[in-house]
Structures are given as C-alpha cells and as structure tokens.
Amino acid sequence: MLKLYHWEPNANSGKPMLALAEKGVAYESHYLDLLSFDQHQPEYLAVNPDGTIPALVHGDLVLTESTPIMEYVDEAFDGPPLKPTDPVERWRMRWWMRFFDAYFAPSMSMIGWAVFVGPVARQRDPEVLRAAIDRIPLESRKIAWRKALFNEFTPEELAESRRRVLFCTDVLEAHLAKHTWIAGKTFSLGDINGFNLGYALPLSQPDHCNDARTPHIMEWLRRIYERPATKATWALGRTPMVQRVAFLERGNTHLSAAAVQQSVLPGNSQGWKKP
C-alpha cells in the first residue's frame, strides 16, 4: 500500500494529498503532528533521515519534496492527468510552480510561522522546545524552527515577506484575469500548488486579497475548493487551522476575515465551525 507521511492538508503536505485525491489514488495516511515534532522522532527519521514532511513511500522508494512528489504521483498512477498536453501550458504550469516554490512560499511560510505556528508552539516549556530543536537533523531547519519558536524574525524580514506576498498577489491576480487556470485552460498541478499556498490569502491579507480587489483570485480559489477532491482532502485536517478553508464557501461571504482569523488563532480550542 502506498504510504504518505504528512501534517495538515495545507502548504507542503497538502500538495501530494490533493494530487493523490485528484488522481483517485488510495494511500495509507500517516499523520505527523508537526507541532509535537513527530517528524524528528526516530520512527520517522528511519523513513526520512532529513526529518522533513511530506514523504511518500512507494514500494522501496522514499520520495521527498512536495512538488516533485506531485509530479511522480501524476506520472506513476492511473487517473485524470494533472499536466497539460499542450507544451505551452505545460511550460506555464512549471513556470508558476517554480515561482510559487522559490518566491511566494518562503514569504507566506515566514508570516504563517510568525502568526500561527510559532504562537502555538511557544505555549510549551522553552527547555522542551530547545531540546526538540537540537534533535532536528538539518541545520537550515534548526535555524528556521528557532526563529519561529522564539519569535526571532526581525522586523525587516517580516516586512520583506509581506512586500513579496503583496507583489505575488498582484502578479497572480493579473495572470488569472487572463487565464481560467494556472496553466491556461487546463486544471493542473500548478493549481494544486498555488491553492495550498493561496487559500488563506483572503484571511492573512484581507485588505489586499478580497472580492473587490482580487476577484479573479477569489473565484479561482472557490472553484478549486468546490472540487470533490479538495473537500475530501481538507476533511482530513485535525487542527482548527485547517478550518480557514471554509471561508471560501460562497455562502460565507458575509463573514469577516477578522472573525474567522480570530476563531483559529492560538488559544481558541473550539476553532471555527461551518454553519
């Protein structure tokens, strides 16, 4: 049985989860609680010594890195193709996936860690957190975790991340004003990649991503959210954070972004429930 080691269906973990769902490929789910450092425990390090998630195990193969995993899933299994046949659309899909991964994702990640993940983790004993950081195999990840857990992002770093996110939002809106999907006319891995980054944009950047300012992004996000594979994937989430996606319900347009954000911030154990 195919095995996928993952956290919540968003960002990196959500990409292979949604790709597998779109292909209709069954897999054995291994949920790793990122905030409990499950990914740095010996059991998982035996699977992926780098201690990063997600990881896909297919027979003797262990595949890491979310975007290449998606491409492998599309090529290795039957089901609807997730790459366009047209070479121009395929180029466009790959261009955008590179843009998302190299430019958009790091900035969104820093803001997400500063606003969501860091505050949740900091509720724990600092000595326990330091010991957990010391166990992280990759030095680059140690640095990233240390900054997030002890709120060490500088004002300049956060300001640059916000600038990049706003720039990316404008570029994406202009692109979607001309194309139905990321690749053009074809739903593809590019949309899966972008959705996992962008579904929370209306909540994290409500003044810059909304129905008035970015109508094409909002419609694109809603169309992806309405796909059966997306609904099934996000139903697998276990934390209040994943409930942010329900803001995209067309009937929920009366809800304010601030109200939804408040319901999923650290300390709110109930989270926001769908009406």
Second form
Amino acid sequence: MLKLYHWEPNANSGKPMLALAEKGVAYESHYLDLLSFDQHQPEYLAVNPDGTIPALVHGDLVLTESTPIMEYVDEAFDGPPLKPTDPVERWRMRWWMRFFDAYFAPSMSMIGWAVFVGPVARQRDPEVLRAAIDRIPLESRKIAWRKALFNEFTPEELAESRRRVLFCTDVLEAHLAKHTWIAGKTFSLGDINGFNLGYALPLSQPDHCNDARTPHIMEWLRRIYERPATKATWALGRTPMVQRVAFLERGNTHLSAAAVQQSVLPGNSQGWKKP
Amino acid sequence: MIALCHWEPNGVFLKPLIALAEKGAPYTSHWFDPTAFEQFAPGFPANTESALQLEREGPLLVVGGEVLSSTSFQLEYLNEVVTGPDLFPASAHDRYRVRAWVQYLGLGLGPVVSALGCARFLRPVLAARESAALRAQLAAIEPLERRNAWLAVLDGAVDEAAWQQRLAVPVARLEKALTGADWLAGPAYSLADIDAYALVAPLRTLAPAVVNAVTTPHLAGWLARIDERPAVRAALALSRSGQPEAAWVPGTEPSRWG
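Return the structure block for the form predicted in complex with the partner chain; the form predicted on its own was the one displayed.
So here's everything in the complex, that chain up top.
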C-alpha cells in the first residue's frame, strides 16, 4: 500500500498530494500536524529520520524530497502523464520547479512564518517550543524553526524576502503571458508545484497580485483550481489556511482580499488545532 | 546540432562536458571567459531563465534557439535527446535518487564549494584588477543577486572555517552512501555521479582536511573511479589554462534560512 505522510495541501506537502490526485492514484493518508511537531515524534522519525514532511512510502521504499517525489509518482504509476513529451518543455518544467523551490518559496515562507504561523505558534508555552526544537534532527532545520518560532528574522531579511516575492510575481506574470502553463503548452508537475506555492498569492499580496496587475497569474491559478484533482485535494485540508483557495472561485472577485483574509487568518488560534 | 557555451572544465562547467563526452556526442563548443564578463556582452545567448538561474554563472546549452541553463537539468535534457550510453537508471526509485541527490548537493554543497573556490582563486584575480572600470562592470550586472554574488567575492568577509564546517554534513552523507555502494544512485554510474563529481572533486584541493583517503575513504575511492573514466579525462583535457581547478566564478546562494 502506498502511504503519504503529509500536512495540509499546501507548499511541500501539497505537491505529492496533488500529483497523486492528478494521476488518480489512491494512497493511505497520514496527516501530521506540523505546528504540533508531529513530524519530530519518534513514530515519524522511524519513517523519516530527518523529520521533514512529506514522506512517501511505497513498499520498502521511503522518499522524502517533495519535488523528486512528484517525478517518481509520475514515472512509477499509471495515469495521465504529468510531464511534457517535449524535452525542452521538460527542461523548462524542471528549471521553474527549482526556481520555485529554492528562490521563491523560501522568501514566501519566511514572510508566512513571520506574520502568520509564528504568532500563532508562539501562543504555546515557550518551554514546550524549546523542547520541540531540541528534538529536531537536522541542524539546518533547527535553525530555521528557531528563527520562525521566536521571530528571529531581521528587518533586512524580511525586507529582502518581500522584495523577492514581488520580483518573482512579476517574473511569473511575464512567463505566463508567454506560456499557457509553466512548462509551455502542457500542464505538468511545474503547475502543481507552482500552485502549491502561489495559490494564496492574491490574498497575501493583494496590491501586487490581482486581476488588473497580474491577469495571467490569476487565470493560471483559476484554471488549476478548477481541476477536479485540485478540488479533491484541497478538500482534505483541516485548517482555515487552505480555505483561502476558495478565493479563486470565479465570481469571488467581488470579495475584497482583506475580507477573505480576515475570515481565515490569525486571531483565531482554534483554527490551528486538530479537528 | 547542440551548442555548448562553457569555460574551463571545473565546477558546474564540468558537468555537461563530461556528459557529452560520455555520450560521444558531437556538439559545437563556444568558449567564453566569465571573469571577463563575456556572458553579459550583447549577442551572448540569454533568456529569463539564464539571467535568473540559481547557479548564477554557468554553462548554457543552445538548441534550436532555446537557451537551457541550470546544469543538473541540462544533464537530464542531454540524456533524453542525445544518443549514446543511457546515463539515467532504469528504475523509478533510482531515478528519484538521482534527482534527490542533485537537488541536495546542488543546494547544500554547491554554495560552499563555489564560495571556497572564489575565495581562494577568484578574489585575488578581481583584487588585482580593482579599478573604476571593474566596479562599473560589476555595478551593471543584473539581476541584483547576480551582481551581489560578484561583489561578495571582492568585498565580502571570508570565513573559510565556517564554510569548511558546512561541508561536514553533506560529505558525511556522501561517505555513508558510498560505503558498500560503488555509485550514488543504483547499480551503475549515472548522472548523479557526474553531477556530484563536479562538486566534490574540487574539495580535494579546497578542503583536503575534509575529503581525503583517510577520513573519507569511500568518497575518495569513488572520486578515483570517476577520475579514470576516459570521458572525464577528455573533458578535463579541454582546459586552456592547464589549471582548471583554479577556475571559479560565483555560484549558488546559500540558504537564506541559515
């Protein structure tokens, strides 16, 4: 049986979830609450000693890198191909996935943790948080979690992340003005990757990413949102965070971004607890 | 016909040169000197992706008007379109392992290797050329990160001990993987080995206390096996300086999350 250990359909967890849904491959879902540090508990460390999410377990094999996992899912299972047949498009798909993973996403997540996740997580006992950090196996992840949980980002780091997010939004808009999909003419893993990163961009950067300023990004996000696999995958979410995806419903544009954000974003820590 | 714009066979520039030699594939070589900023000259192949590529400076494949950057993905492209020995494993899981290795090493080891190489070899070259003209050339580089990567070589503080320390985890992971296995991803030599070799081989010069026959015997043995491959020898023989190990330009940025 295929098992997927994941958090919300969002960022790295959402990549294999959506790829599996697009392929029509059933899997046993193991939900880990990232903010309760389920991923650093002994039961999960027995699966992935690095304590990172997601992990795909296929028979005896354990796969832990989300973007390579998506390529594995496409190659190991029957179902609609999620990579273009044209080698240049495949190259472009991979180039953009790396750009998303290593440039765009770290800046997005730094802002997300500083203004959104961090304040919610800090409602917990600091000693509990410190103990949780001590259990993280990878030193690099320890540093990242410490920064996130205790808001150790410098103003310069946050300003640079904001600059990069706006820059990437412009680069992506220009790319999608030339290409229907990330790889070119073909829907692919690149779009699955990009959607997980950017589905809430119109809400987090409403002045920068909107119908007037970035029409190609908006249309691209809506086209992916309307796919049955996306709808099915986002329905698996348990927190208000992923409900932001509803903003992409055509006709929802009359809602102001601020109103939607207000309805699902902090202030309501209950939303972060397991149902 | 594939055209490859490249420099000395070292670091990321070495990767497609080895792959093309392994394939025995014909290609047109376009040599350029990135330390003379030839890659910014009008008419040099460029597109959005080459300007923003995370390896900063590197080789470009030019095929049918397309400009393909980012060396790990160049290798996959070459293996897909060029006839010759298949350099990708057959099983989906081994293919996953290739991709997981090149991602891990490219983002984890790549920044350290290029920083050590630039501190040792490029910094004195740029310092010797210090002038208003050089500063003007650097100031014109876009995008900002690419410009800052060059300025950091010239002006940045060099904490070589900290960089050497950052090698410990990826080198230990490689040593462990190669204990009991001849190759990184599956039963045969593959793109993972080519990719990793280009990043690890320079450490014998840049960090001999970290990579050597005593502390990392399996890694050293793996390097020696790849050293002996005719394709690797042929790629290294393309050097014009006779010292490819001294050819460094700014590379991948270290993680901003620490």
